[in-house]
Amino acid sequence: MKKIILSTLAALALSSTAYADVIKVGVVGPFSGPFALQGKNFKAGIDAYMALNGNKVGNDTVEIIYRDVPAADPAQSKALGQELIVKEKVQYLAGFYFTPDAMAVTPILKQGNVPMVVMNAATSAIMNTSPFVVRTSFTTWQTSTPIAKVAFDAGVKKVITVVSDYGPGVDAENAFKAGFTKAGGEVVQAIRMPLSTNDFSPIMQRIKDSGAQGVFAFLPSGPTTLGFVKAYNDNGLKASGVKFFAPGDLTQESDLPALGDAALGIQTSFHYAVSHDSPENKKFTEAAIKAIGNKAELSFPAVGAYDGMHVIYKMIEATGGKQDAQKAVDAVKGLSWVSPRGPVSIDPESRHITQNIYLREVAKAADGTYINKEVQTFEKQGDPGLAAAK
């Protein structure tokens, strides 16, 4: 009987140790469908981080569990978030390409005792929906504000704004308008398009008819951004001298080969370019290209995921592998490090990432490939949209 009891206790100890030693991270993103490349970049960033830093934090092994949401679908995202917390017993949630998907999941974080690390979704208001959210990506207020003054300083005094009609698009429109009017410019018309829009010729005609000297645009990265920039060129706006301004979603590196010479000279402001010149980025891109399998497919969601894993590893370290969302989040407030994108930190109050924003211009590299060449740096940018979101 004594042997049976001891062996039973040993088995229980082994099973509980095995359970406690595996830290599960649930990653929700678009891994199929029209935005699959963005999910592929999430995975490349995660794989790159784990290739360079291992899959263990102390004695704990980190396991990634992926769930696919092909397009923005809040109901499906919430269901998957619940499944990951209840069934898979994840201690962390991460990913989230689209804002509506992230917003749908934040209400369940407290009950699940799980932090969420946002690796892309870019609406400022996400941070106000739960104290357990940390962002390692960017917001459209953060990336769109600097280019408003760039446009005005370039001699453009009248602009038309064209954005997708959802959280980040509205943020981008408001951010650009605030900065542009403050500088002395005028927004002559504001167009908001349904997310499903893929025929941009009527929009281009409205831009022509507006009399604007420039257009500011925001759409979620993917097939629609490629289609919009091509329509801008094909409908003669570039040739007629209407200047194009946008956050970097519109010229993500994976779209540049398809845009070709027509994209040369387009200026965008963003938190990251694959061509960023630093030792940290060289190390990251080598690992990420190996993970994704094709340099031309590497884009900005990968760096949000890479830095997201850095934050999660720090959380695991601080909690000793135990499930404690509040302690995990508190541990990374004020955290600073040198990312592949440059120096970054987590704001202790907003839990949003402070980072450099770069003015980039599409150019040809020495090897003939197209890059977003950094031409100006706006240092230590927070999120101006947080105040507007309250």
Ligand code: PHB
Given for the second form:
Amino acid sequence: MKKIILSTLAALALSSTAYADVIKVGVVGPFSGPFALQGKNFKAGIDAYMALNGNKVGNDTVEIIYRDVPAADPAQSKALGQELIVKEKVQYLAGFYFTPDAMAVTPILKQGNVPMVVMNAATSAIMNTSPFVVRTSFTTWQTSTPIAKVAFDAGVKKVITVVSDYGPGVDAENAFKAGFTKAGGEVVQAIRMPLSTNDFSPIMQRIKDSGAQGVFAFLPSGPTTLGFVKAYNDNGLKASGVKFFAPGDLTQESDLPALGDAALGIQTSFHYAVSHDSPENKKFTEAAIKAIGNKAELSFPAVGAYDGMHVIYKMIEATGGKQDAQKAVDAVKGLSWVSPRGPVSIDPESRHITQNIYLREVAKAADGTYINKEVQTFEKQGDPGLAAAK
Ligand code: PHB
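Switching forms now, from the form predicted on its own to the form predicted in complex with this ligand, please provide the structure.
Next comes the full complex, and the chain you just saw is listed first.
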């Protein structure tokens, strides 16, 4: 009798392992080099989601495979995307900090039968390059449109725009200009800098010489955003009364200690602040801080990754773990949930995330740390850049 029970148990164990699959998710991001902290935030968001929700969807086990693309490097991103699909047989691709790295991989999604969940890259046009892309981050059109009105309402009528010369920078420039001129303001000059620019003194001189009352800036978050805001403070622009406006990439929380009191009062607009006051964000930040190991390092890519995992889990659920990119993507069109950033949904047409955009001000919290304090909410913002990107 004992023998029969044992062999039945063994057979059961065998059959359950036979039906349970490992579902691989390939995550591409900057995990080394100057932007490593941004990749570390991807991982913290993913770890937080899996710590709170487990690593299983039904009987299937989710396994994350990381690949490092330290900078905007489309050739390397494409090679790694191919390797993940062909050799590792991932069912999902995710991550993608820089727009060119995402754009290099979207053309192979259809053939690979693999959806891509963009956890950061923020150029509107990415969505038009493949029907298998879903995005849980933001676009620079989405984040830069509200701040244009804020700048005009603050009495600033002449602005100079300064952006990194690539997808999200050009989008940010166009978004700000559209909103600011519609309000009645004038963009007196538009500077586009190479992505590699890290000496900002000549730019600060051009801002001074332009006679603008304010500057609007976009650079991808990382060492250069810190350098840019420092240069604005150190070159006397702030002291001379030139007002600073930007999306929140320029004041990510991990940069604030290095900027210090000089950053106090800077206004930015963005989809997420680590200090966002909600039960969902409390739960998220506790888990993400545990994952990243240091509260001061937590920043916005973590929330894009956390929500990206939510979308992937829903896709796995809807397909019963089978590889079917179309079915997976269709299943999350219109999906809505409460993110740590606030209420969100996946727009069924664009597959981009609809969300609140917050106006924030750099402030000191009661415990002496610097935060992006939310002061105004622009509810349920879609992506105004989609029409422009078509
Ligand atoms: C992008 O390359 O799309 C990108 C990177 C960093 C940001 C925003 C956009 O902060």
